[in-house]
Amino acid sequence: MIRASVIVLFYTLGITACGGGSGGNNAPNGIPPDPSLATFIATEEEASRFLARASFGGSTQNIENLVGGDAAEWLSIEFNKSPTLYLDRVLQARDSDGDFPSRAPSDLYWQATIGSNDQLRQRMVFALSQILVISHDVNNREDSFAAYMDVLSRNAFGNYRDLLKEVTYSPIMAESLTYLRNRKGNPNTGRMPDENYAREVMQLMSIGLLELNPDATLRLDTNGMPIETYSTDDVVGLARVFTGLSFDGGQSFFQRPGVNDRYRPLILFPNEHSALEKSFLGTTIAAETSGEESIDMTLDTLFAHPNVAPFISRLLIQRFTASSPNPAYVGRVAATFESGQFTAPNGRVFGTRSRGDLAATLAAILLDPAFFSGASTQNDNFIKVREPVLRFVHWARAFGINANDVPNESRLNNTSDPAQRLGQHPFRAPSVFNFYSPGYIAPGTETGQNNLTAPEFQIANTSSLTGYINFMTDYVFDRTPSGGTESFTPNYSAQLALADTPQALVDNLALLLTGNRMSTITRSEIINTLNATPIRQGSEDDDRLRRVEVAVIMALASPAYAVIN
């Protein structure tokens, strides 16, 4: 009974904390919409397309609230807006034997996903939690897991360096990657410390294996060779600095941690952290430095490597806008992520003028000049492919459903199965490689003969692909009961006004939808099916209904809704 009530509390403290959606043309005080500049949205086409590339997709409300506003604006006031956070959230529903509602974290941001007010602080959650990798797979302690989820949203529009120390500290980060506890070497033993996070941190989440040049092109040597960024010996130096790392809240480095120390930041253990110098990528801290300091010194130095602006803003850029970003546009937004500061063509300053500055970063990247010139119709380089979570939220927000159902569905506890779910379930990647690798070049297909990269089919098979479209068919159909509790259904009442006039209901899809990128033949193949689908006297309800169904589904299946452009 105790139990059932903190649930009760833990999913009403869910609804609190959502609700909403993103949309809105200026703030009260924002600088006011000029037509002439060219990221004045002027048409619900243009607004349908920028909602698909900011955040999990526009409903029809938001759409029409964008439209007469400027970009640039809907950016400041996303900047502006509370961040949805989840640590405290999943410890007032732990019961009293410490024991937490299963699926917590998961259910609190499909709700925010679908029904959050801060949708572009929650799609940058979404492409850190793919650079900043741990998996619920590997590690299902609620509280640590959201209590990373938290780092994630308070500092998505942070710096980037910040991010990353609070990161290291994470004590879910350090068992994902092996160097909670992790102890300074021994001698007499033969004892090396972990250098997992060490390879990681540079691999993965800095530098990368390849030295770049700042649009994120290969760097060759004098034989027209690429240049790797590290070596072993690098590894070997770096490892010595994370070790001594443990729980906060022990006495002991190997104590058993209490219950409100696993989502606590780390802390050090000075004997357990090498004294001895650590020497990597030219830097050489001196024997007997202390671990905090050891540390700092060494994100500093990896912060400050030429790389990280180029490899960071291109992984970004992937999880945003282009699959395969050209490298004039990577130029673009890692010169915004050098300087820490982006103008807007209506005179909005974005940044801090810090480096690695993410709020600039994510302006540039979102207010290219290419999205608002037509030029990115054009071009293969401004197109991403739609990962699975977002197309699935995308429908979700486009038919109103509420976000407070989510705890009700089952299927939305693990989406991973490719055969039978979405192949793909938010902080849920087989390893810390993510989902697909961003220089995933898809073999035998159109794109890969155009030697463009396109991660997102690394995970797109026969198998995936009838999975999703069986997955989308129960949504869709609203054929997800849960035992007798509210589930999701879709709000069609727009749709079932226009499903007498089959034209008509396929221009409101393509709109909602693709941003009215849907082809003729998608739309003439929709119209086609919708004809031969009766209105029957006596039936005129049911029929509409299927009719509208029936569209969105085929809708979802196009290859329009399959990218983002």
Given for the second form:
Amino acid sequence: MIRASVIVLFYTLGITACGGGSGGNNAPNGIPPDPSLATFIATEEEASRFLARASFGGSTQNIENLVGGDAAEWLSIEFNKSPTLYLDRVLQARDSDGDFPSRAPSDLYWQATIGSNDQLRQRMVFALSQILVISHDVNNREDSFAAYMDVLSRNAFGNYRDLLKEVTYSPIMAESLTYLRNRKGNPNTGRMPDENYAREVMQLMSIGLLELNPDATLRLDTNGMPIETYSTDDVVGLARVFTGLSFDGGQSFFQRPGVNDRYRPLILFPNEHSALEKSFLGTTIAAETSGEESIDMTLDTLFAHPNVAPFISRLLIQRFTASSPNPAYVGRVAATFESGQFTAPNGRVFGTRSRGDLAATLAAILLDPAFFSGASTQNDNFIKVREPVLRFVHWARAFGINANDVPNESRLNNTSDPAQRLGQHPFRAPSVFNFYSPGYIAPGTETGQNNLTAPEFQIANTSSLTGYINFMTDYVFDRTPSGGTESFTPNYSAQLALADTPQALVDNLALLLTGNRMSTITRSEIINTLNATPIRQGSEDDDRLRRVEVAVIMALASPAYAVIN
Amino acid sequence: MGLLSGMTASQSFAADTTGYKALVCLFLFGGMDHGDTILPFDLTSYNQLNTTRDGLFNAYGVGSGISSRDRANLLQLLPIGDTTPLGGRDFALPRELEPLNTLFNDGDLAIVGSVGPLIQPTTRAEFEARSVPLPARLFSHNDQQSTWQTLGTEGAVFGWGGRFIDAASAANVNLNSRFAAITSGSNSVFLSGQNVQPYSVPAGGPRRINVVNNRSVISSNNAFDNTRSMLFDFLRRNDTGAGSAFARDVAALQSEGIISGNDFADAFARANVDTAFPNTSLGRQLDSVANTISIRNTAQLTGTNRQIFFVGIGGFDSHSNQANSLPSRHSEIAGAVSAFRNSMVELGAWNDVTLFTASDFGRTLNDNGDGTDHGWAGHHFVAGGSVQGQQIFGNLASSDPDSAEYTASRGRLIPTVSVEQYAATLGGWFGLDDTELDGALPNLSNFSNRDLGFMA
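Next, give the form predicted in complex with its partner chain, keeping in mind that what was shown is the form predicted alone.
Below, the chain from earlier opens the complete complex, with every other chain and molecule after it.
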């Protein structure tokens, strides 16, 4: 049940809006910036482009702060920031009946995307939420969701093996992939363990379906055919491992969870864990091995598979920088995943030297030389389609939206409808397969003809693009009142000052929103439209605002804003 | 026209595109449990299923007398035609599918059993020995969704729905294919062809661009008419000079969406279906399909003689809690399909429209306690005025997981009808000839029976 008084109390505990990190100049123990290095950020457009890749988008202030610094130092600062966490705030918002404000976890995440200071970490949370996907109704699971968000946030720069273990023991993952209270088989009735997590932890979260080379290209057999990584027998064998897990705190396997049980890691109930031998992927776990030990041995086996580095690296690249990365780029990142260490051009060293180190992997993704040499300018292997949530949040950050207003925005309760909203909502993918598939190639397109993968195009179509423009129109023109409460009010003061000179206004938006990737045709069309938009005597202020709003919606609907480039 | 353009005999395009015909693909995402959809009804088979699915039947409360899976509460199917292949066995639907039971017994609905992807006819021995070519990545959701739609694993870019429209367009240059392939929202590769791309009509109908069409957004003052007009030109401009192929693709899609969207919305304003649909996801989607069919003769859709629609709902991946999740899904299907039938009768189009189900796969015959896992073949429904209704085609398998109808592991049903035979039977009714069917369905020629007989 939602209670207004609880919400007010709850959200005053919310984070306050602030910037997206300061420039490399201000790094503690910072390495002084050296303009001769590739990762030195010399211009505002370089800063804008880098922040579009590494955060939810830069504000004018974020961009200015980064100029004259080194991208590696920006990363170093981000890696050392304390994480935004969710569970404690959701628990504090619980009412006397033990219920939570139903929007709580989602609103806190929207707030973080728009206003948190640990932008890279929260962007990584979004990326990880699309690899280790929860697809479950949030109602009555608010604490369970928040606990999972904390797992991703705390481990965002940690090690993938550790993350996979915490995910495996997460109640919401167990509910989503149905291994909560999964029982060992019963030979008398023919009952078999649930295969769901066994299959998907391999297919989607660790090794994938097909054997990969270190650059994520397919290994082929002697007939030139791909090689499947596992068989049905492997799934049947692995399914025995994920039996016997249920809530901590209960006296029995089937006991209903107590008020504090849904957010704590699951525990093993030995009587319901399969005592049989578990055989999969060439590993055999002896009969009578405990559940905890079986899970550890399983995750070690999966993690040791040579597919993990290229598979996970490519998925992360797609979420940050490139929808269709070329093998060489994937190979560079995967090698870093393997070594657990990345050294930036300025000598800054990232990572612990442990295989699967995510900070090192992220540094390799974001500091790849291709993004700093100018080589990536028109190269489709270094361009990412900007997914709808990123398109919306970048607008909010660019124009100073106060993150504390999120709860007043009724539409942010659910942005999943493609016809009228974004067709995407964080943590609400329609299935464990996420919003889109990493291998999706869009039929009937130029990128499809060029065999470029474009996962984000799987949710882009004629009606969703209209829906996006309409959704953004309401925000850009500040048409989103919600019952008289204060809602998102964009701060266009910098743009209003340029409204009388359309060229300057377009320059401003092109830098802020597209890192100066706007085409000549787009620029001139916006300028022409603005010139045709009168500023009338006696209503100058209103008309200047109209001009700015028209310019912003055009920029947001421009092809340049559809991608991160 | 094939002769005039100098085609050889094997390339001649002869699809019959006279009159109006439409196919509606209802995709059940997640893999619907065929074994809990069409249940055995004769006492022996029913009892055997009760034993095999002890956990699931317990979860349903079988034996209570009020359970929907108690035999007394099942709705018996009364098939006509040749029932010899059923070997004297009887079948039934759960009560949540009551409207489909009525459609079946009224002759508006047929059942096709054991449909799934195959490269060629395959026995259990051949499957276990891998001695025949098999579809790749069986039991994987995304790949089998793709295989059902395209006959290839994920990454394939042409669906057999799109290829059917391609064939119809090639045979008739006057065919209007702009709104021939229509999806209710999700990007269905099923409808992508060489020359046709799906047009998305969301539940509730098409939307216009508010910033242009709603004058109050910018200003209702005429002084801003030029702004609106230039803004509209900007939004629908395809040639934007964008530097990357990804950005050009978005621009093209946006342009197409806005231009077609306006035309479609003009036509849709004249949609006139009175039949009430259930307020469910599928109900709203099929409501949009019915209203779209109702405008097939408007000026904007002139010449749209052949249409294929794609609708879908999820929630069928019932590894757990199946006794609670599947019945509500069944109710949603039955209510929406029944309303759709009524709407087509209202429009006088029921004989011209065929709705068929598709799904990732069926599920294991052995349960896992309170759910079922990924299988292979499943049973499907075909509804329409031209369907040979009240008949059962294909194989409705036994309840014995050790039977050779299943793989050796966990009772995964082996198809006896390939997706391509199922598709070819629909495609033949849609108007395609044998050459065109072979072009759209690459493995069809491996099967001797190209027409399963469920279409009139």
